[in-house]
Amino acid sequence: MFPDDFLFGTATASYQIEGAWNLSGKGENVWDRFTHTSPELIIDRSNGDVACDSYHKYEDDVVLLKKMGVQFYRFSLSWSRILPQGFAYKINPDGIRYYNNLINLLIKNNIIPLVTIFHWDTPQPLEDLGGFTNELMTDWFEDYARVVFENFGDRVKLWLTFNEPKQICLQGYGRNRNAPGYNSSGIGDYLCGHNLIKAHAKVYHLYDKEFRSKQNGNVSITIDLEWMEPGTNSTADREAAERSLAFSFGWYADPIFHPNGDYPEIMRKLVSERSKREGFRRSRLPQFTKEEVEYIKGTYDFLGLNHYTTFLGKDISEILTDGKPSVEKDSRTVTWQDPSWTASTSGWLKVVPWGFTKSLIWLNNRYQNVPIYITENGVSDHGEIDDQGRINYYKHYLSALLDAIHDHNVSVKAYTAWSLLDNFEWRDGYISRFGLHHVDFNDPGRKRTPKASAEYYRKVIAARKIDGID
């Protein structure tokens, strides 16, 4: 059985569902950008311009949320709607309508909102000054997000400052898997994370002072975790397996939620050696303050937490300095999956419910027992209507958390079923599909069908546990 007070809800994004992507005031993003001009980047040459079509279809979506018995939905606010330059001297009302809209029907249907304020889609002026590369980013982003509280936070009070910054940086601008696809690693990557970092602490230090006595939220920030186990029992890969998670997690969430702050101890000097060696009169990656570390520590009233696979981690502390720098090199680490694991339509995403078991048990023993809202988890497919793969995939994660919870002591809050609808998925466009309903996005009308997976997640929640519900 889930405990009394545990929550149960299923997310979106803004990009991957609104749609009216240049209406009612709206500003351009990196995605818009991204996909308007390398659509080759894209597997079906696609685009989020209509998408499921939430911005004029999210009654419909709340209809879904309701009759699902969720407790809560994650949504993401697109900050080009709400502020089209970016910048927050011009605000949008026709943006702010339409989430005041949104979140007071969520409320009337007893549904709570889990606002995720950025979801990876930078306003292309403010991509234009360098994005997450610009340091001044942190006071353009604590802008934004005063907008935001004076604007919903007297009904909202689940916030996370950003989503998955590990994406938004190693593969925008370390790599061009994501937007704005700088292929910077090693270097781009790092100040993305830096000034990133900072923004989420100006952000939480903006609520305490200014917004918490009035509207008595909770403000956090969630971090991708793919669990990382050694390819081998050797000492060498174990080690790479730890050092793989410190540079793929911990390197965003230490700073925030370890007793001591900073980045993993092991980033550091390693980044520093190879930079050296590089011929780098300094580490690639930029150095907190003292002052900084103190003031960016503690700020998270949960972690969030997005898991959906494994892979097995192996050292390669021989490799050359040769060539390009990369958080790779860094790292000392190669990442694989098991072929034998079962596969789903994302190249990156194998069915591995142990491994999200191990991840809970792992954070649990690293940053002190801190309360965790898995704020995704979900598996892709073809779009099937029977999808039991689904089905299949949440029976068996849904296990391994309650095995953290009950056999672990894992302090686990919250489970949010990734997603909502089938939707723009990134790189992967319209071919693999997440949702718990089917979207036919041949139809002008974007119809929305339930999957067998909704029936299962509504009889999940209806009777708190997962023994006996088919």
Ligand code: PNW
Second form
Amino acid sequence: MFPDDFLFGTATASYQIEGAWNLSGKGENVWDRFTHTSPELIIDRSNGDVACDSYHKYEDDVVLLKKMGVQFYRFSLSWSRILPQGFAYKINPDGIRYYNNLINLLIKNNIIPLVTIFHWDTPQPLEDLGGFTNELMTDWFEDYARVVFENFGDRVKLWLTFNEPKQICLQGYGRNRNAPGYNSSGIGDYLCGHNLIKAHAKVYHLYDKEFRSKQNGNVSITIDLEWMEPGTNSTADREAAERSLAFSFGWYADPIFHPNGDYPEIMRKLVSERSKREGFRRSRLPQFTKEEVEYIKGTYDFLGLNHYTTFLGKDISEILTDGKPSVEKDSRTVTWQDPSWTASTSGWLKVVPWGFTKSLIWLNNRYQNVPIYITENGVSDHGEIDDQGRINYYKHYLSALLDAIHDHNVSVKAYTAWSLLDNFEWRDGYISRFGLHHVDFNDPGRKRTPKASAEYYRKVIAARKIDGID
Ligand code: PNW
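Now show me the form predicted together with the ligand, since the one above was the form predicted on its own.
Once more the chain from above appears, this time first in line as the rest of the complex follows.
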């Protein structure tokens, strides 16, 4: 059984579902720009111009949520819909109205809104000034967050500042996989991370200072964790797997959630050493001042976790300094996945339920029993309505979650299935489908059809257990 106060929900993100990319006053964001100028980087050359058209069909979405019986709905705000230029001098009333309508309808239906303030869609005018490589982004993000708290904070009590900083920085600034498409591995990605962590802390303090006493909500950040299992039992590989977790999850989580604050020590040491060998005059990993470490530490009310899959990790002890720097080289590990693990349509996503239990135990130890909200978990396929593979995935991952709760005392408070709808899956366009509901992207009405997994999830939520449900 799931604990009595455990919450079930599902999630989406603005660029992936809303469409209406240039309607009702919305400004251009980096995903608009990226998909319009580099369609060849998207598998099916598609974009989010219309997507699920949830800008016009949010009422239908709420009906689907209601039917599944979820207790909360996680969605994200489009910064450029609210502030078309990115800066807070010009607020778009239609953008505010859209989110007010959605929030009010959710509340009327007894569904708690869990709001992600930023899920990857930076306003283009801010990206033109460097985006997350510009330290002023911390101010611009704070200004945006103030508008958001002022307009929605009377009803929204659960906030996430950022979704998956690691993906934003590694894929967006390090290796040109996601918008905005910088290619600055081992430099731009660290710089992005540095500013993003500061922006998060600033917004947490803003909430504390100006909003918490009246609004009484909870604020955190969502970080994704891919479990790292040692590739062999050797000490070197066991240390490598641990190092890889420090370089992936610890990078973002330690400064905020670890009692010592700051980046993991091993990360500071290895990046600094390698930078020196490469001829850099200073570490490619920026440093927090003592004051900043204290300012950032503890800026959370819970931990938001996205978890999908597991990798194997292996030590590479030789220190090559040829070619481009990279976070992976800095961490002195290589990672891969076991070809025998069940695949999905996402290249990186293999079905490994035990990795979920191990992740949660690891988090519980490292971050001292922090309350955890699972803010994403799910699997991709080709969009079958009878999606037995997805049911199987949820069944086994939920079971792995229950193991963590009951056998290892991990304090998990909520679970979010990604995603409510088939949607624009970033570089995978509309080819990889994560939805509990099928969306017909050839239909101008974007017809939604519940998959078998939606019915399965409904039953799990109603019974609050997984045994005996199929
Ligand atoms: C997440 N990885 O991205 C995002 O938050 C969602 O917007 C997205 O649709 C969903 O997962 C499915 O892709 C991730 O390589 C992308 O481990 C890649 C990884 C993890 C999460």
